[in-house]
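A single chain comes next, written as structure tokens; it is the form predicted on its own.
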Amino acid sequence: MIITSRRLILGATPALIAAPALAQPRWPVRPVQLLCPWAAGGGTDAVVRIIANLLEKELGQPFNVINRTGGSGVVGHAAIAQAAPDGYTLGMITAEICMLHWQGLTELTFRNYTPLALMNNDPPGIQVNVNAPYRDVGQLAEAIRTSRPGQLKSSGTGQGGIWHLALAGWLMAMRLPANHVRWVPSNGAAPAMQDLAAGGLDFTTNSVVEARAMLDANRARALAVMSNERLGAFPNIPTLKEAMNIDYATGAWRGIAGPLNIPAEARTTMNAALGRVFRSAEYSEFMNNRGFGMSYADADGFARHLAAADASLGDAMKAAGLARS
């Protein structure tokens, strides 16, 4: 019996040896690049780096963040879309990918990517000077409705930026022209909040995270957030739905994607790993401590989000005269 068994085992040995040679190694078997279209030290950079750190723990390979900046986000987004579709160059795409083509800055759209997961969304808040007469967003909205076109001023970013479109969308939701409030371009939310605190603006529509310093210093107040639910880091600020019964939400969202046609195993593995990253205590602690909005969608949900965001932002840009024909 022993001899017979040994012969059976030896006879099976070639087949057993051949089987692993036909199998493909599991992805990833080497380091993965995560491209970031925005500069080091910014919000997108911070979010992609915590994701990279946690993916390394999940998948056992380095995830190296590389900043590819320039062209208002075009350079980095193009680098992700044009990468070799082997699963080893992925990146973080942001709301701008649903804006840049409307502005005529690139032919790239969300359709040039394999969506993997939505990981973050920072909705804009509506902030006023601490001494402004508006005690809630309804009072500000009434002042906007009764004002002359261009009488009131707002800011939060440059002309045609995500916070400008947030204002345009809110005005349209109130059945007002998208340019009823005059937009004052700024070099970002920080100078806009300083201008608000100095009395140069009537309100801003940048994220609450970016307004936090002025809110904490009691130089500004947040009246509402353009979100479907209240923010975990700012639970006392109502949504537009709660305060005005307006179903309007937008934000500066961020998600992980790759070029088209990456291997199925890379898609499946990343989708599962990103879900675990999002649900981890480390990710929640990092995001909540910094005030970043926690928002997740898997690959299919992210694809639907991209299509909806592209249509919504396109409508806002057209209405505000910011889209190129």
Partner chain sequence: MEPFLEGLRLVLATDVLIAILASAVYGLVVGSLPGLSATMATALLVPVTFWLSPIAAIATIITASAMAIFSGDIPGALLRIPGTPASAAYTDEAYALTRKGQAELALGAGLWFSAIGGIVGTISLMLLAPALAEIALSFSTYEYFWLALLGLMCATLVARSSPIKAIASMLLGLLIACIGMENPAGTPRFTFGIPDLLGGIEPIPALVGVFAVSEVMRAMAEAEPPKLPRRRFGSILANQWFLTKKYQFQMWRGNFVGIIIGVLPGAGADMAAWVSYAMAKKFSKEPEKFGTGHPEGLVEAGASNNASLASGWVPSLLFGIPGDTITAIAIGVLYMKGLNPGPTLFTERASSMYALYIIFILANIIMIPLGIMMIRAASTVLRAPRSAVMPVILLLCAVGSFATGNNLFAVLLVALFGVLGFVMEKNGYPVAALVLGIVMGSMLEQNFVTSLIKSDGDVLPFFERPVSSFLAALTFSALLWPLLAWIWMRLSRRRSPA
The other form holds:
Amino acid sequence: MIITSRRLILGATPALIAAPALAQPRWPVRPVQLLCPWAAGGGTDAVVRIIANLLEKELGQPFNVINRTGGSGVVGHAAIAQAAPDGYTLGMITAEICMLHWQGLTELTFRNYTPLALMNNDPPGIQVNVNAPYRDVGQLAEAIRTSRPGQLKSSGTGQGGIWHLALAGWLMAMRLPANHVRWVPSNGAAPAMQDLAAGGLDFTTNSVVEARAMLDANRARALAVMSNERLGAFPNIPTLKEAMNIDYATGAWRGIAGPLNIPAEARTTMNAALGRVFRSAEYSEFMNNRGFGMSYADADGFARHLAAADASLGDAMKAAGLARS
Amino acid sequence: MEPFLEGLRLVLATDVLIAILASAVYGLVVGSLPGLSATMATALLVPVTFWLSPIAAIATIITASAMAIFSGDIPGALLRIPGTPASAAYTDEAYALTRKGQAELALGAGLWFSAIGGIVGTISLMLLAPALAEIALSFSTYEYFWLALLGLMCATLVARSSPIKAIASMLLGLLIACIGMENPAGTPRFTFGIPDLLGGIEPIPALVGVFAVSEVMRAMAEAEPPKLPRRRFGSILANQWFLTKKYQFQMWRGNFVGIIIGVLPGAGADMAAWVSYAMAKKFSKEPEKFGTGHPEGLVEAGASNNASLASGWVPSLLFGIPGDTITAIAIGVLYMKGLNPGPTLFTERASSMYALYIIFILANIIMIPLGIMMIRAASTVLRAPRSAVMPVILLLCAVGSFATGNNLFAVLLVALFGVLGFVMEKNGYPVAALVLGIVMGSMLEQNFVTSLIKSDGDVLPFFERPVSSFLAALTFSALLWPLLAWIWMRLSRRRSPA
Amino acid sequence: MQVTDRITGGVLVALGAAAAWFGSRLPAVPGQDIGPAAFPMLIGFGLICCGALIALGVGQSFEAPEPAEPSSAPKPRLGAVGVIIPPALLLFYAYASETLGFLLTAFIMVLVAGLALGSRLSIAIPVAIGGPILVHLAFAKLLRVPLPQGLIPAPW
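The structure above corresponds to the form predicted on its own; please give the structure of the form predicted in complex with its partner chain next.
Following is the full complex, with the preceding chain placed first.
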């Protein structure tokens, strides 16, 4: 049954894409593999699969998503960087590529990739229990300033994870020590949000989309979002800049990249195709339904983003005592 | 009544019914392949749901996962290859029945009591979702710590060997769970510079290795057992009706325990079967029969397992907190299709909610005829010569574990765990306890360490919160019970020398 | 591979000691009083205790001896040496499948295992051809697992 439905889809697509396929004769001429360093069913997997579906329509060749998991993302990221540079093995890289090497867990950095496009960015929010006394982020910031070091507790992911760094970066932007609030490591955002609702934590700094259901259930309240602009899916949450005039933005971003030295036509074709994918109605509908943040940069912009993110995440990790060396 | 009828109309649409039937067959096939889990079956369906209507999309996920979890018990019973860490609790029991020539009874019990558990769990979801959700939210890290400890103690209760060897196996599992950087400190431990070990040891390759590969290894050294005489067992269901009457109390207890444990995110699915199997043995009138092919534990654990799956949807649907990897995937699909989890799903979109309930019930009902067909078909494996079946199983172990992450390192792990499981079994160390240790290890450490971080190193909250004090008392009484029983036995023996 | 409890107990004591020793050398983490060292050390000490008790024979009385299954069927041709074949074949799969391709690797694997289990060539060869083809159809076509093509790519 599954096979038949796939055949139908594959059979139907060539008619739709015949025109663009003729315009791009040299690449791709056979199926392309898109590696995903995280497990099937997760957020990164969902984003890479919708991109693969839309690329298939754009370029007329199957884009097969392969989840290459293991080693906290190291294995999959390494597989993308070490793939044959023929343009037929690409993949999705995530914020972890700018964090793992600072911890001394891999030699890989963003310089081992040909960036193609930034496709998504989920900024962290600041969430409190619905019964917490803080009405806005300014009151919470004041409570943090007047607390003993380590008195307040926050969570959202594991030790040294992206949301831990978001907390460290926010505290440093307030000119406080990066570990002034005690980080409670959790096994992802969901248990942290559960513990927040159960009254075990003072606030969480995981992404707003991960907090969404608890916000909808009126068990938690969002005070601010650490991004430059308000989120399309959550227009009522102020940015840090608006709420307390702090210029601090970060996020868990995802982008498409390939190994170094892929053919020029693969790079230019993908650059243009990913732009069209990002602007397509299907992509924005999917991302908005899932609550994922829409954020785009073309190949050059993604390269600049990677360099900036690598530096700022490195600073946060050093300040929080999480970087090796 | 209005929303219910509307929900019924949503489900009875042609595309939804086709989706249910197709995903049922798909789930049964994928789940029965050794090494492939229900999670894998569900994850692979996600791209397909892009093209389906919202109700049909959710129906495929619900149906396929329920079917895959049941059919994961088929290789467990026939070949001693459990499909999930949960079914590892009773794999040996079901396999013992198979060796007594009663494979249909073992699998039929799995099917029948799974379906009942699933339906009872769904009814509890319909009637009690808000109350059950409060249970989930009253569990903080302190309570989870006690729960993990209680779960681990089941390993010693279930084992049919020396309790010290069971504890040693469990500790070995806990040590294996230490590998990697997925610990509260985020520090790589015991990785020996191998990047593949940074993420830790996945339970599936370990499970496949210690059960399936070690079974193939045993076959290499031992003579083929005599073929079972071919017998007809009559109706699979008639036998189950007899078991239902005989073990009715155990069945309800299993359902109840499964519903309660199932609503706890992150703990439920894996623990319910273990706790229920241990309870069945502990309170049984004939505990000595456990492990020798006795259906009592299968009844209770099977009922508990599937009840926990249904109630595991409560935190997912109300708060978007996944109970396990399957509901994590389902939450993604719910959002994608605009059925956002939250209390409004129960009020504003009540008809969709009723549609989900109806799909749950429907899936558990069609599971019975489809499952019977699957059992009849799969049982032919038992009549094939061992030298033809075992090599293909070995191949499935390799491909199935590779498929979990498309990573050949998993195949090496399977080989390694095969050797470990073989050596352990030969020397009387229960491998099920090892698996339980691997599964529960990170939960135990995570909740212990984070609890102490939150309390600034104070141990009092472990005992003073209402639920945690109850769980602590339960843990200590379970811990001290064997000791007290032993002392009492000694004393009474001395008083009346036989 | 059946050895005395003295040996398995001793191995557990050594393993526990190694775990505790390597665990104790893990660095502390800023902001956490209980670092990554605590759990491995605790488990290590537990293993040392259990290992010692097992080596001393405590708890032996609980063990039910496995019922020996009398069988008149002939023993597999390799005897006890055969047990290393399954893990060896898995290693072969892990290292050879990328170059040889799935179908050829699986053919060799199933054939060798079948022969080692005492199968006749007239059965082993059809199984070694048919099994991998069915597995490839299920995994590569139905489940879209990227099985390597190698020397003999699948014709479908």
